[in-house]
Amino acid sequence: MSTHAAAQAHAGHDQHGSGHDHHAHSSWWRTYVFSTDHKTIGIQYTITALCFLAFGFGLMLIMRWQLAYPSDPIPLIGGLLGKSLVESGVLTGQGYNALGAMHGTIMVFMAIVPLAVGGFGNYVVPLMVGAQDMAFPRLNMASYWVFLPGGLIMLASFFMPGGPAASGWTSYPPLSNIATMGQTAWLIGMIFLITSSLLGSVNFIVTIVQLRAPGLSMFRLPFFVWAQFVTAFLLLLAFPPLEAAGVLQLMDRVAGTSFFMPQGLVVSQKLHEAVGGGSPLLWQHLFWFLAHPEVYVLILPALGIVSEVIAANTRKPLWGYKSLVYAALFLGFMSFIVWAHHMFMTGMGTTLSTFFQITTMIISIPSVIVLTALIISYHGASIRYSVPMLFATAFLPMFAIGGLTGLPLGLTASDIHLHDTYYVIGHFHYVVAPGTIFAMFAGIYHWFPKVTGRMMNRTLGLIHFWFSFIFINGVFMPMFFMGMAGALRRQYDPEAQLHAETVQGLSRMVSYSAWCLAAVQIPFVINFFRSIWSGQPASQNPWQATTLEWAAPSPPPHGNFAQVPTVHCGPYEYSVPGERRDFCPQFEAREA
C-alpha cells in the first residue's frame, strides 16, 4: 500500500469508526481514561512518568542522606518508611540496598522510557507524519493499561513483608533468587512493562511506514521520527530475552526450578537445594542483551528532540540530516553486539572480551557523527535561546562528557579498576540526568503550546533551567573523582570506604546539591500547571517551525487535521534564499 493510500485508508477509517462525531459523543471514561486517541495516550503517559521519575527522585535523596550523615535518622520521613528499611529512623544496609535497587528500576523503565518513547512518541509522531492517530488505537491504550499496573505493583512492594526488591536493577541471580517476596513483585511488574513496550513498538513501526501522509517520503522525515523508528526496533528485538528471562527467573522463585541457580550454594549456613546446575551468568547475558540497547532507548528519543529543538531556534537546516539517519541506523545495529563489556568482570576469555572492546569502540563513531553534526548546525546560526534551546544547548556538553567517560569502561584493562565504583555511577548519569532528563526539559517546553494552546512562562523556565545546570552538575561530576579515589557504589556506609575523609567530603557536595536540584524542580512544576490555564496564550505555530504538527491547530482535535495535509519539501527547510520567510513549512506549497 503506498502512503498516499494508507493515509487516505486510514482518515476514512477514523471518519467512518472512530472520528470526530464518535469521540464527540464519547463518554467521559472513553475520552479522558480509556481513550484511544494518541494525544490523549501520551499526555496519560507524560504525567505518569513524570509522577515516577519524582518519586524515584525522591528513593535518591533519601540514599543520599544516609551517605551525607550515615549516624543521623532521616528527618520529616524517617518514622514512615517501615521496619523493612529503617531502625529507629536510620536507613539499613537491606533498606539502602532496597531504595538503591528501586531507583534504577523506576527511573530507567517506568520514567524516561516512558516518557521519552510513550509520552513524546506517542503524542508527536502522528502529527508529525500526518497521521489521525497511530495504526492501532486499541493496542495503543492496550500498552499505557498494561505499563500503568506494572508501575504499580513495583511500587506495591514497598509494602510487602520484607521490603521492596533489594538486589540491585540488575536483579543478579543468585541473590535475587532467595530475595524477600518484593523480588516477585519486581519481576510480575518487569514483565508488564515490557509487554507495554513491546506493544507500542510495534504501534510505532507501522505507524511511521504504513501512515505517512502524501510526498512525505522517508527521507524527508524529521529526526525525531528516525529516532523514535530506530527505538521501536531496538524494542522490539531486545526486550523479549528479558522478558523470558524475566519468566524464567520468576519460575526459579514460585516453582523451585535453577534456571539461574547454581548447585552447591550455602544460604544462611544450609546447603541450597536446587534442581539442576543453573547459570547466574546466563541471566546476565540475557539482561545485558537488552540493557546496552536499552541505553539507547533511552539516548536516541532525546537526540531526536534535541535536533528538532535546535533547528527551530537555529534557523537554518541540521547539518548532515542524512548522515544523523545513517548514524541513528548504524548505532541501532552496533548496540546488539557490545552487551559483554558490561561483564568484564566475569573472567571471560582476552579473545572475548577483544572482541567486545572493539565493537565498543566503534559504536561510539555514530554517536560522535550525530553530537558533531548537531554542533556544527550552530555555525553561522542566528540563535534564538529560548528556554527549550537552553535545555538543548546543554545537553550537548553533558552527553559528549557522558559519552567520553564512558571509553575507559569499554576497555577491558581501566574497566576492571574503575567497575563497581563511583565513577560508573557518574558516567551513565551523565548520560541519562544532564544528558536525557534535559533533552525530556527541552521537549516539554517545546511541544507544551502544541499540546495545550498556552505558553509557559519564560522566566520560571530560566530559573529552572540555570539552576538544574549548576546543581546537576555538583551531584555528578564529583562522582568521577570518587571512583578514581576507590569509593565503591552501592555501599551504604561511606566511612567503610577507601579514602574515607575525601570521599566524604565529596559525598556531602553531592548530597547538598541532590536536594538544591529537587528544590528547583518546584519552579518547573508551578510552571507546567499555572500554565496550563493561564498561560500567555500560544499561536498555532510559536516557534515558526517547519514540521506537520505545526499544521495542526493548537491543541489538535481527535483526528489532528481537517485533511491529511500533502508534504512539499523537506523537514529542515530554514532561511531559504529568495524566500519571504526564514521557514518553510513542509505543509505549505512554495509560490511559484
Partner chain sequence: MNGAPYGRWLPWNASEHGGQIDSLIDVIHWFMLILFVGWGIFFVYCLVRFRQKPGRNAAYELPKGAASKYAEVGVAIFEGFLLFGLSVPLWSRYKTAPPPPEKRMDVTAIGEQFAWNFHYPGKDGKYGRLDPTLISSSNLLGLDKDGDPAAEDDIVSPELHVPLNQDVYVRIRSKDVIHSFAIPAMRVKQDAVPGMEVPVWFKPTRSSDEFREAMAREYSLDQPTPLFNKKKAGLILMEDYPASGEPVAHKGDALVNATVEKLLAAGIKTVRAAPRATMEVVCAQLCGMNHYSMKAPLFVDTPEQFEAWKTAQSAEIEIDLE
Contents of the next structure:
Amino acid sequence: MSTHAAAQAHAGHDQHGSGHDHHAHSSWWRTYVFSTDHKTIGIQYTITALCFLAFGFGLMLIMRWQLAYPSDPIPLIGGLLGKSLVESGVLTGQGYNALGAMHGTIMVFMAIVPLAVGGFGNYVVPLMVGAQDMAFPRLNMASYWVFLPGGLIMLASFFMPGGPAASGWTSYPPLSNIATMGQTAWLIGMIFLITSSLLGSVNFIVTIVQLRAPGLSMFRLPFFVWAQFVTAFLLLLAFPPLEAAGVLQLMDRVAGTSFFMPQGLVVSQKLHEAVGGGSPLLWQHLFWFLAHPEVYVLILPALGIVSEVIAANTRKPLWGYKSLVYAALFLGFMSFIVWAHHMFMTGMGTTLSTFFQITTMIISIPSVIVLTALIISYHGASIRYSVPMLFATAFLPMFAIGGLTGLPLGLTASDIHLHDTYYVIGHFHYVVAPGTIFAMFAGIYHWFPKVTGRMMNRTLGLIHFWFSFIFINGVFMPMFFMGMAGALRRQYDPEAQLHAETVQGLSRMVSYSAWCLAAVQIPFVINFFRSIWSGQPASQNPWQATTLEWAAPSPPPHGNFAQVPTVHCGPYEYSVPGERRDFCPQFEAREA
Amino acid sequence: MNGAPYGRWLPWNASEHGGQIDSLIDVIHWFMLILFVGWGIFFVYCLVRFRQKPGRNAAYELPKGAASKYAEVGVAIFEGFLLFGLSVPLWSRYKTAPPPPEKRMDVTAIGEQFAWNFHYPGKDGKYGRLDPTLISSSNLLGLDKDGDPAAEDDIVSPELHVPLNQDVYVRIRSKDVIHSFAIPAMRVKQDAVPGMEVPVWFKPTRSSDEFREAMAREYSLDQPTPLFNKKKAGLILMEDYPASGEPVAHKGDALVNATVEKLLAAGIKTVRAAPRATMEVVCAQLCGMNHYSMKAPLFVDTPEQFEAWKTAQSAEIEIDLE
Amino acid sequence: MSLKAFHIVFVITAAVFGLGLGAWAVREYRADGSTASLIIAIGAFAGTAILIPYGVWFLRKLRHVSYV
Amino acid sequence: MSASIEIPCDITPHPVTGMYNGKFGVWLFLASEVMLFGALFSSYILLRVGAPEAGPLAWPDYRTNHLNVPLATVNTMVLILSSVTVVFAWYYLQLHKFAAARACLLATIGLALVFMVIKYFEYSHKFHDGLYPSTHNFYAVYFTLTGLHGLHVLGGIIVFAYLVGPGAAMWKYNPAKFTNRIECAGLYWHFVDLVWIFLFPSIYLL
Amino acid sequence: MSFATPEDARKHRNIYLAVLVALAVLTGVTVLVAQMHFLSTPMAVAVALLVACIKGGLVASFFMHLISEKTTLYGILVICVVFFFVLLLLPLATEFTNVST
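I've shown you the form predicted on its own. Could you give me the structure of the form predicted in complex with its partner chain?
Then the entire complex follows, led off by the chain already shown.
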C-alpha cells in the first residue's frame, strides 16, 4: 500500500456504486433473485439444494424398484419416463446406469455440497464471525448463479438423445469417452459447479480471515466456522484438478484427442479411431485427487453443525475444542494424499499401496479424535433433547459406523474382497446419509428460528426423526452383509450373479426401507412449510446459545447486526460457575 | 464350513491365499465391533445419566481426558498392527511373488463389453500373436492363426477352466473399457485397464465338484412355474435317474426341456440338481449398459477333468482347421 | 504479496528463463548453425541483459512503495 | 437496520494478514490456478514419460515437433513487456498520474492483443499443416495448455478493458479502491505471464 | 513493510543484488551441466532439479521473507506448492510402480 493510497484509504469509505445497495430501495429482483445479501443467497442455495436432494433421492427410489423386482414394470411412473430410461415400463440397463450416475453426481455436487457450504456456510458463517456480509457480496451472488446453470445443464441431460451420463459419478474413461452426449453435458455441468465452488471458497476464506468482529480471535471461532474454513481450502485446492480433468475429457470427446485413450481399443469388434497414447488411469488420479478431499467437504461442515448443536444442547463447553480444530486442519491436509486408496485394484505395487494405506490409517486418527471429543462432551452434561439435538446425537453412532467400515476398505488385502461391492456403498452412505444428511437436518431445525423467526413443530420433528432413524438403518445396514457375500455395486439385475442371488432378500428389504424413508420425509416437508407461516414465533436466542449469530434479530435484517458485536470470550461458555444463567454469550461482557 | 457356499457372510473360500484375507476381514470386524460397543455403552450411559433434570446444571469443568487418550492411542496402535502386521505383508506376498513359470498354469483373461474371453497358450506354452485389426465376430481376440505358428494350438474359450491345487497365473487385459476381473470365491480382484497387462495369481484349493455337492437341491419337475428361468439356468443332474435299472438321464446331464420330458415320462417328479458353473468370474467395474451380465463360468477341475477339457478344446480347433 | 513484490519475483523468473533460453539457443546454434537459433540466443541474452538492470532500477524507483 | 453495509478491510489492509480483501482473494484464486495448471502439467509429464520410445506414438522433441520457437520467443517478450506496463500503471496511479496509468493499461491491452494475434497465426499455421489436437497427444497437450492459457489472456484483456473503460469512473470517487483493483488485475496478469514462462520451455524447447 | 532509513534500503538492495547474482550463477551451473554431458541423463535431471530447488529456495527465503513479515499468505502458498508437487509426482510414481507382466 503506497503512502498515497494509505492516505486515501480512510477518505475512501464511500460505498456508492460498489454493489451494496440500500436494502430499502432495492427492487424485488435485487432483493430476492439477484441479491448480494449472504442470507438471501444462503436461502437460495438451501432451497435449490433441498430440491436436488429430493430429486436425487427420487432417482434412487426408481432404481430400488428394479433392484427389488428385477424386470417388473415400474408402477405409477414407469410410463412417464423417457425412452432413454425405460422400455415398456421396465427400467433398462442403460437407464439404470444413468440413474445411478446422476444420483451420485446430484447428491454429491448439487445437493450436499451446496446445502452444507452454499446454504449453511453462506447463511451462518458471516453471522458467526460478526460480519455484515461476505467479503465479496457480488462474487457470492455470482457463485450461486454459476451453480444453478450447472445444475440445470445436468438436469437437461435427461432430455438428450441417449439419456444422461451413465458412466457412474466417477466417469471413468474410456467408457465415458465413448458414451453418449449426456456425458458431454455432465462435463460442462461439472465445470460450472466447480467454478461456483471456487468462487465460494475464496469468499469464505477471506471472510473468515479478514472480517471477524473485534475480539474474535481465530481460537474464539465456533467449530462450525473452522470446519467451513478447512472445507473452503479443500474446495479451493482440490477442485481445480477435476476441472483440468474435465477439460481434458471434454477435449477427448469433442476434439478427438486421446488423453485417456490408449492405443488399439476395440469397441464392439471395431478398432476405435482414437490415435491412442493416453492413460485411463490419469483420469482416476485427477478425479480422486478431488474426490477424496470431497469426502471431507461433505463431512466437515456436518461435524461443524453437530458440534454447535451439541454444545448448545448439552449446556456445557465442547470437550477438546482445540484438538477438534487441529484434527480438522490435519484431516484437511491429509485428505490430499490418500486418494489412491480408491485405486488399489488398478494394479498398484507394494510400495505405493503401502504409502497410501499408511496415509489412510493416519487420516482415521483425527476422525477418531473428533468423534471421541464429541462423545465425551456428553459426559457431565445437562442434555436437552430438542429435535436438532436428536439428529446430532444420532449422527455420532452413524458416523462411527461409516468411519469404522472404512477400515477394511483402506487396507489393500481386505479391499480385494470388498472393493466395488455393496459394502462400499454401505460405508460411504453411512458417512453421508445418516451422517451428513442427519447433520443437515439438525442444522435446519437448529437455525430455522434464526432464519424465519419461527420455531418448527416439535411433534412432527420427533416423528420425522424417529422414523428416519429406523428406516435409514434399514436401508444401509443390510448392504454390509450383501457386500460381504460378494454382491457387487452398479448391478442392474441383482440376481444375475450366483453370490448376489442369495442375498436378494436383503436387497428387497433395502428397497422397502428406502420407500418408507421417503414417506417419513412428508412430516418434515409439512413442518417446514407450515412453520414458515404459522410456526410459534421465536425469540432472538431461542436455544439460549452463545455464538454470535444469536446476537442478531430473528430473522436478521440486511446488514445483520444493529451494531457490530464485540466478542468477549470463547464460543462455548455454558454453565459457567457463579453466573446468573447457564450460558454466557460471546457478545455479552461479563462483570469481573 | 458347512451349508451353502454362498450365503449371508463371506462366500466359501476356494483359494490358498483367501483364508488370510478372510481372517483379516474377521479380525477387523471384531475390532470394529468391540470399539463400537465400547463407545456405545459409554454413549448410552451418558445419554440416560445426563439428561436434563430440574435443579441440576451441567458441569463446566471438563472431564479428565486420560481415558480417551488411551483409547485413541490404542486405536492407533491396533491400526498399525492391522497395517504392518497383516495387510502389507499379505499384499506384498500376493503381489510380488508370482509362482515360477514352470509350476504354473498360464492364461490370459481379456475383457470386452460384455464378456470375458480366456486365451490359453496351448501345448507349446507360447501365446500366439494378437492383432487388433484381425478382430471379428468369429475371431474375438484377433488371434493371428495364419501368421504365427505359436497361435496354432492356442485355446480361446469363454469359460475359465483351472486345475485344482495348481498355481494359476492370469494376465488381465481389456479390449475396450476398464473392467475388473473378480472371482469372489477365490478372493481375487484386479482391474482390467486397456493398454495395460496386469497379472494376478491364485491357487484353487476347492473343486467345482465340492461346491456342486453343497449347492445341490431337490427340484420339482412338475411345478407349473418355469424351472428354467434365468435364475436356475445351467442346472445339471447330480445322479443317474432312475437310480436303478436303465437310466433315462445321467449324472451331469443338463436339465433342459428334453431331459425334463424324458424324466417326467419315466415317472420321476423330483431330482437333485445343481448349477453347472458353481463359481463365476464377474466384472466388478462399471463397463456399460450390460455390465451386470458380464460374467464367465469358472471351473476348478481335477487334473483329469482339466486334461479332458483341454483335449476337447484342441479337437475343436482341429475341426476348425479342416 | 503486493504487485511490486510479485513483479520482482516475476522479473527474476523471467531473467532466469532468458538465460536458460539463451543457453538452449546457443547449444542449438552449435549443433546445426541455424541463424534463427543465433537470433534467439542474442535476443534472449539481450532480454536478460535488459531485465536485470531493469529489476534493480525498478527496486530503486519503487523504494517508497510497500512490499505488503 | 443499518442503512449501508461496511465491509472491513475493503481498502485498508488487515492488520494481521497485511492485505486488503481483494488482494487476499486474488491470491487464493491464484493458488487454485496453480492447482489447475499443476494438474495439466502433471498430465503432460505422465503422458510424455509413458509414451513409447519409437513408433507413431513416440513423443516428438523440439527438433521434430513443428512448433515455431522464434514466434513463441517473441510472444514471451511481449508478455514480459506487458507485465512491466501493468506494474507501471499501478505505480502511476499511486502517484496520481491517471493519464500515464491509462496509457500503461492501454499498452498492456495492446500487447495482450499482439500476443493473441501471434497465437492466432501459430494456430492457423498448425491447422494448415494438418496438425490438430487429434493428430497426436503432443498436439493435444500443446493445444489444450496453450489454449487454456490463451483463454486466461483473453480474460485479462476483458478485465483491463473494463478497468480502462467503464470501470475507470471509480478513479473519480474512490481512487484508493481503483488502485487496488489495478493491483489485483496486475497480480492476475503476472500469474498468467508466469504460466507462459513455464509453458514455453516445457512445450516448445524440451 | 517499508524501509526505515536509506541505509536500510541500501542493505536490502545489496541482498537482492546478491541473490540475483546467485541465481544467475546457478542458472549457469544448470546450463553447464546440460552442456558438458559428463553426467548421465537422470543425474543431469537430478542436478537440474536440485539447482532449481535451491533457486526457488533463494527466491522464497530472501525475497518472500523480506517482502513481508505477514505469514498468512505464505502459509497458504506453501501448502499450495506442496500439493502441487504431490499432484505432479505421486500419480507418476504410482504409474511406474504398477504390477505388470
